[in-house]
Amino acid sequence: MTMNTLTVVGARPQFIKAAPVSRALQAAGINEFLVHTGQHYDANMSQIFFDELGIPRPDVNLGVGSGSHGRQTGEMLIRLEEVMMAEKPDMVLVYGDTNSTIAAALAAIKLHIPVTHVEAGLRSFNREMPEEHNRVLTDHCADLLLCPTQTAVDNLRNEGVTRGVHLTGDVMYDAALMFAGRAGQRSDVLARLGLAPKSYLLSTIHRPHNTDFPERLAGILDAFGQLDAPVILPIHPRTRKKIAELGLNMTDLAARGVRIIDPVGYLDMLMLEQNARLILTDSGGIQKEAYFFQVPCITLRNDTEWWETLDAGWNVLVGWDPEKILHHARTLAPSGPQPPLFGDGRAAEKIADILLENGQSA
């Protein structure tokens, strides 16, 4: 009997994670019905990823778009329930910690459909982050909890969650291995931007705790302008809006070495990451990709989901403090072999095997 899985994605990191898993499900003979909630709807944040990663076109795009957390999550919940009732899947598969994730998990459990959570067990221990509530609640809804690291397994055990827990490795590591070579062949982003390898720093800033406080965002950009190499900043739409509200001029920022560019696709981003001298980010996924490519990372947060990268010496937390940013940008120089924190690059295959095994025993 064929297993039918309904997969829900909605944001850029989820498209990346879905790429290797969708391939593995297809190879294992598992039917996948792909739902895009529309949480990321800009072409530069959404469509280009489906094109570059070879992800099957979504069977349904709910087109929910932006809005307050409650309104967005509620609208997704209503529409996902309708899709699940129509499709009657054997399993609902969700990724990460977005509003799409928690909406899909809630819709599924209320319809008594088993939930699989890829990237289960992550904890920042910062309850001010909406993502922390999303991931905790999703974990406690899930029947299968697929953990990228041993730390994630330990976090779940500390919460009394041990049933259905599997250590699979990280599907983003699968994706990085799968697409890094393709990026080298297809991406011309370094030539387009006139960049030599290791001649620049790379940054992303999108989290509200940095963008929604003018003094923090201004302080971060001011620190960037004092560094000894240009900072390439692919700009999130929210961040672009906030920079404009600050009255900062893009030309003036560029004159100080902060070069703001439009959002880039996954292959271009992989090339920028691999060739950067240093990465400065408030993104969870880019912290990991920095580690994959052995690029030192400064995290513009006071917490992280990836505590292992701190312990390994390749990542440091600085919050939004300009002095800490400058200090660590000038001194962070990890060396020596990296611990293999994120598996062997076969997480997606393991996930498909776990789904088949549990589908047959249900």
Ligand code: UDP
The other form holds:
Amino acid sequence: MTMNTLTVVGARPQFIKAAPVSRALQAAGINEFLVHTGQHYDANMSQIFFDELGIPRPDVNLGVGSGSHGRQTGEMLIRLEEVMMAEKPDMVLVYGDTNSTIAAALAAIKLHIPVTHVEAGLRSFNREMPEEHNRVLTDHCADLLLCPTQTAVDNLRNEGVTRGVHLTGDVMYDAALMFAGRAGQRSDVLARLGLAPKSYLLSTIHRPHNTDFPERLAGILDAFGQLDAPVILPIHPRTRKKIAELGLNMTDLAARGVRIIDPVGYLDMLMLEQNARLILTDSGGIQKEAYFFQVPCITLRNDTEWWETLDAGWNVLVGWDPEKILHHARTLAPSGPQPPLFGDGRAAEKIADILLENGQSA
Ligand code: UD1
Ligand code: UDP
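Got the form predicted on its own; could you also share the form predicted together with the named molecule?
So here's everything in the complex, that chain up top.
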């Protein structure tokens, strides 16, 4: 009998995670009904990933858009329930830790549809992060918890969750391996921006703890302006708005070496990452991509979900303190070997196998 999954995506990193997984589900003969919540909607936050990465076109886009946490999650819950009731899938598959993730997990569990959580078990242990609530609650709704790392498996065990837990490796590692070659062939981002390899630093900033405190955001940008190489900053729309509110002028920032550009597609991003001398970010996914490409990473947070990248010496947590940013940007030079933390690049295939096994035994 064919298995039918309803997969929910909504935010940029979820499109990237879905690329290898949708492909593996298709190869395994699992039917996938893809729902886009519409959490991200700008072309360069959404459509570009579908175009570049061969992700199936969503069967439905709920068009929920932006809003406060309660309103956004609530709208998604209402609309997802309607779709799930109409589609009657055998399972619902969710990724990561966004409001789209928790809304889908809640809608499914209330309808007694089994939930599969890809990227289960991650914890920053910071309950001020909206994502931390989403992770914990989604894991506690899930029937199948597919963990990218051993740390994630251990985190779940510490919360008493052991049933349905599998270590699969990280689907973002699969994606990076799958698309790095294509990025090299197709992306002209270095030429477009006039950048020589290893001559620049790359940054992204979008966490509320950095964007929503004007003095922190201004301090970070000021520190960037004091570094000895240009900082390329593909800007998340949330951060663009906050920089405008600060009254900072993009031309002045550019004159100080802080080059703000629109968000880029995944292929351009992979090229920018691989060729950066250093990455400074508050993103979850980009900390890992820095590790995959052996680029030192300064994390503009006081916590992470990817603790093992710190142990390996390739990532350091500096928060938003300008002095610390400057100190570590000038001194971080990891050289130690990198333990293989994120699997073997076949996490998506393992996920498809686990779904088939569990579907048969259900
Ligand atoms: C969301 C996720 C976060 C993830 C990030 C990936 C939650 C709670 N947060 O954060 O975990 O790391 O996505 O990028 O789910 N906006 C636009 N155009 C868009 C999308 C957003 O202008 O296409 C602006 C809107 O002003 C919006 C703001 O960005 O209010 C924030 O968007 P939202 O999806 O709420 O959160 P992110 O910061 O993107
Ligand atoms: N990314 C991208 N273009 C950009 C910024 C990020 O393709 O301009 C990719 C990045 O390579 C990674 C993912 O988006 O694969 C990370 O998403 P984001 O930082 O928005 O979210 P997080 O991982 O923090 O949840």
